[in-house]
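What follows is one chain in structure tokens, specifically the form predicted on its own.
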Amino acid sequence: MILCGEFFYHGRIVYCCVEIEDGLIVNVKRDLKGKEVKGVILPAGIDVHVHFRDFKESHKETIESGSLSALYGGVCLVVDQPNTNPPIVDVDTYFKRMEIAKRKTFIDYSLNLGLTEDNVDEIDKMLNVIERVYRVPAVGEVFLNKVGYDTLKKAKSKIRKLITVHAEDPNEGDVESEIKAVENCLKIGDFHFCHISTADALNLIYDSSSTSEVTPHHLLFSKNDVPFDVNPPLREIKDRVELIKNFWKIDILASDHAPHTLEEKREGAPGFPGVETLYPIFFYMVKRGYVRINDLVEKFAINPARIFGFDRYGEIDVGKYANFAVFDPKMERPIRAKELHSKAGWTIYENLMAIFPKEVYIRGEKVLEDGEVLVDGGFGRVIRKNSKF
């Protein structure tokens, strides 16, 4: 198959034609003769930190539901994190979610494995069986609260494997307890940082050989916009200028797409979907010369390749899978909760502008065209240890 159109290809978006054999990219020319696809293709999100919740929480979201909002939003596979009901903390858990995920997910699903100071002990022989089967990208999000710096030191000794980090401090208050926890993390090593939202932890990761993530609701909302809580808050508009001045810094955008029924959240449990919502609004946004385009595609989709190991995603190349995201840059509208796919069936983005992918190709096949998802559940697939991720 050769599809043709507007590619973003090594940086800038140029015409020319991808041929794809069995879902792979194997050349990437202008003179090709292929199927015309109208509109900006861009390499297809990777969201690297979701809640698909499940089990215990169902009612919530489910893989099925989570994975099928993900596709609309322009993204072809998403870490899940080990936070559930029950959690990720040893391997018969971890074997039941993937065979969940195997049969549901619309599209590639990757999982974390919890750390706990119960764990801490076993991870290493843990990780050893899993990965008999399963890559798994990271160990975490380590809330601090829960596993303190010394049982994430003997982690980090223990392991050769990335550790994602929730970096709040029990032991500070607001602004300084993200602060506190990116220096004392850094004092036992490198980590990736979930979620930060304040420029002086962002600055400090950048400063050193850690990695940094960054999500939607911390760029475009101050603590007074929204009525319901997130872990870590909504800063004041003072600090949430600041992390925008320095978006150039930050190397993943993701999510946490952590949904929640309204009535939970007038209870007080954290968190936003969104992970139908942050492509876009990005891609709107970079219509509207708010963000460069070469950013959007780098924090969405070629650093979380990268930085999660992802061989073959993140990018328009030879050797890598043919997932795409087609936007119409005049298809414009604003963010409806009722037209979106998630159990949560609310979002704070209401009347935000967006562009939503009007057509989204995973391994060469598209499986959504003018809002109609063309394949099942099931489709995508689980990462395995041994595919060629």
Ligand code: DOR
Contents of the next structure:
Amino acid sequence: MILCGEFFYHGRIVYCCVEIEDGLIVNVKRDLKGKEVKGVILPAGIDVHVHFRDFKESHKETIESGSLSALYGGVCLVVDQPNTNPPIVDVDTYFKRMEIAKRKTFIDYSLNLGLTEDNVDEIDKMLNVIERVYRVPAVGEVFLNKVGYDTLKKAKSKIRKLITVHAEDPNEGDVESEIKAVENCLKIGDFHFCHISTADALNLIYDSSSTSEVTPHHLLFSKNDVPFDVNPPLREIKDRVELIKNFWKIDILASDHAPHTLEEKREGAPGFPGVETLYPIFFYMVKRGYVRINDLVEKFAINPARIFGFDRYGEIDVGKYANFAVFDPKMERPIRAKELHSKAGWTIYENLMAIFPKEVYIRGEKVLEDGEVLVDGGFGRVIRKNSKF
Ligand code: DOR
Ligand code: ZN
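Got the form predicted on its own; any chance of the form predicted together with the ligand too?
Starting with the chain above, the whole complex follows.
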């Protein structure tokens, strides 16, 4: 199959044709003959921080509903977080969850293994067992206050795999506690830092060999803009302005998609859904000139693939999967919670302008067109060890 159109290729939008075989791009040339695709064709997004719940919290979200929401947002691959109920802190629960994902996920799915004080002594052995079958993108502590620096240090000495940390103490949550936590972690070694909310912490990470991730809500909203809680909390306007000024230093944009029901939110459950709206909001900002298209693709496709080791994702090039999100710049519209697909049913981005993808392709197959999903749950693949992934 050959698709022709305006592709994001080698750092710019160029007209070319992409030849696809078995889901992989095998040839990119100007002068092939193929099916014309209208719109701006970007690599489909990779969201490395989602909470798809499921298990005993299926009323908030399931792998099925979360991955459908992701697909509508132009995302082809997610990294799910281990703070589920029950949490992903042992081999059996990891395998159980991957079985659900195999049957239900619309898009490609991977899962971090949780790190705790109780499993750190076994973490290398657990990884060995799981990685006979699946590729674990990262080991993640569930919360720093529950894990502690000694455990992180021990984990670092036992495994070479990427470790993600939430650099915060949810009991404190202020700007200083984030900076302090980053400083302390950097003394131990390299990490991937989830949802960084301050420019000072971002700068510390930028000057190290660790990597950083920032959410749209910490860039777009300040403290009093949203009546709901999130961890880390939304900051003062001046902190947010500093973060925006340092936007170019961010390695990864990730949603921290954290669905809760409205009732749970009123009771204080922290977190916002966002996997469906990240690419659409930022593509709209590209159109308006607030964000460079290269920065967006780098932070939501290229860097996530590189940092988390998804070799065949993140770029439109020979040897990569034909995973595309196609945007028509004219199709801007306000975000409406009732039109989104997360079980949460609400969004902090209500009425913000966005451009949702008109088409999405996964491994060359058109999976979404004009608001209609063309595949069933289970179409997506789980990331396996030593397979073509
Ligand atoms: O606000 C948050 N909610 N931050 C996190 O890091 C976790 C998340 C959740 O699981 O609800
Ligand atoms: Zn999270």
